[in-house]
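Only one chain is shown below, in structure tokens, and it's the form predicted on its own.
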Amino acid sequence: MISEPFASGDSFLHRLDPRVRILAAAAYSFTVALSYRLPNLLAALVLALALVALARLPLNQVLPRLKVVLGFLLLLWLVLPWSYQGTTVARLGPLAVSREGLLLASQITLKSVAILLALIALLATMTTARLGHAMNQMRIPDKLVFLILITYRYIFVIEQEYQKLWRAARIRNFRPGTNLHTYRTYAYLIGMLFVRAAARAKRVHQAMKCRCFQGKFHTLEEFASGRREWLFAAVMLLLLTGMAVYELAPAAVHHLFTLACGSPK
């Protein structure tokens, strides 16, 4: 089974209506992805960390899930500052570090980490089945919901089929190497995996028809939004709107902030 270590809990976010969390995750992701100003991105990262804290997620389990993203970001930091054209801020022999390259690498890093942390806090704190049922109640197309739920249910089954094929190859003394026999064996393995997956899909389809499946999954759980959900939605909307306004008109936001705090004497 797919591990869902964050789905169980009793934090504020765990008790929220999943539909509100899905909408908040979508709005947050779009807002951060379309932002470019560093103050905005830093604020987004702080908000993501606050959501992680609100979900009471242990950092020793959250940080390992950033490894893949951080490895990709490290590669960007090794390439972008030296290859992106712009104003030179430092030199290392024939290589020049550009200010624009550093800025772009910083933007991508802040966006990636902030969005990933927010999605962990908002979506990983519910089971995949609950996510699918919430999407179904939000009138998201049924085919997309079915695809998510069926993929979650059978992806580990396909992984078990792969392990069977791999063990069969190892029992026959297969040793991978850089030769034509290895490439042919891997091609056969992948081909048989697709054949078995297609056969499994046909059997599942027949089983669902035998059980009178009418194109809709039913659940006994009913989601309800109350004062807590409305408060969370209002706070998120206010923060994301502020980020969007600052992104589009930073001078106006700075002027309003100055007026609110009073002019310096």
Second form
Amino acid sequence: MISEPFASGDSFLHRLDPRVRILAAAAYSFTVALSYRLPNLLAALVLALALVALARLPLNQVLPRLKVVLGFLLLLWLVLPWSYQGTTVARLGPLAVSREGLLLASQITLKSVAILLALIALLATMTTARLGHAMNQMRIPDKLVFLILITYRYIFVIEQEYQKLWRAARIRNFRPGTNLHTYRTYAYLIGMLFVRAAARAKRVHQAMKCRCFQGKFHTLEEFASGRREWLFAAVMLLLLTGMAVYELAPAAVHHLFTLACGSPK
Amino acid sequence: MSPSQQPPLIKLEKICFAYPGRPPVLRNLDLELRPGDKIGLAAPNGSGKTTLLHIIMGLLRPSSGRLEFFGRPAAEEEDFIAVRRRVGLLFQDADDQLFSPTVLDDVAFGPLNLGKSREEAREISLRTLSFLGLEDFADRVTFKLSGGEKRLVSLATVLAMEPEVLLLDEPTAGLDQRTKKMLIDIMQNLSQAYLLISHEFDFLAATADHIYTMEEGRILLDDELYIHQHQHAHRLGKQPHKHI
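To complete the pair, please output the form predicted in complex with the partner chain; the form predicted on its own was given just before.
Below: every chain and molecule of the assembly, starting with the one above.
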């Protein structure tokens, strides 16, 4: 079941036009994903934390959500530092820890945590339904919008059907083991799930046709953008452009800083 | 025009249908639904009732036979697109019918497809929901509704299109007594003609003026009455009592 714990709220970000939030999330993700300089990535993390604060999300609920990605990152930290070739900075028995490996692992960690936090603050603060409707009004192709909305609606139904099949197997004393019978049963189960999902899709389409659906998607919700949205968009644009410039030409940014703050004595 | 002079709402002539590789389900089936008709259809599983409704909606094409709606024949997808504006079908499984995230979105889906503006669609949807006593449901999430609620909301999605004819495929399946009673009240207040499939005779008796059955791929009308005996169980049945 999909619970949307952050979707209800009354913060600045919750009230912001969803379309602006989607655009900001996309721009932020691309900029951070393409950045490699550590100061940039740290700035991105600070920005993400600022967004979480702006959405007034309780940190004790947000941080556990990072667990999913932290699992992957742990794996990277176990493998990358010694398997990546470069300058050796430490030795653990037969393993040489390289500077480049450590750097790469830190970059990936910072990027994924920052992007995830920003997405939680910008996108998880709206319901999936609203996300779909906003995408529809941003003229994102109908098919993509349908994919999101229908997945959201039916993932629960499909899960129920899986539970039904699984119960049916268990009440007939099926106990998974390492044998052909188990593999075959799982294959049947998954196969049956696909068959049922396909049959369900066909019936849903029929029901939609009966209600005069002809491929065009309409929504009830309307969104409005005002001064608040422009302000938010301008600030985000400024920060992200700053990051991009620093990424591409750090010297120019240093130069600007020196000009602005006076050269250090 | 008096009802008898109006063309039938739905007229089926010698409809035949078979699923690939299986014996025919419908054999020369004839059916007529006239304005004001409230017809119940009771027949065993697998006798082709759902198939019949899907043929009427143009979801399946008969191998032979003729369909006519409001006096005009229908054969191609184009014809059925027009038919679906005036004939509503309530599906057997409410999960098939409710695919939008929220109840209001789902009820408004049909009116929006019919070209209504957002305001009109919202107004029609809210009016339909309140007609069914579901005013408070508008913002509920469809997959979190109970089985009975899903059924009533599905009915709202069909009624919001303001159809002239309703087809209902086992509307009472899986409903408890209370919801069933609500459904009976709703059905008795409907102005539309309808054809409904059900296995439950007490429901049919309360909502249908005629009860048809199906046999060997054809419809049998309820012309003949049979005297019959039956047994049933109810509370305090041991005590002497009378059925009225």
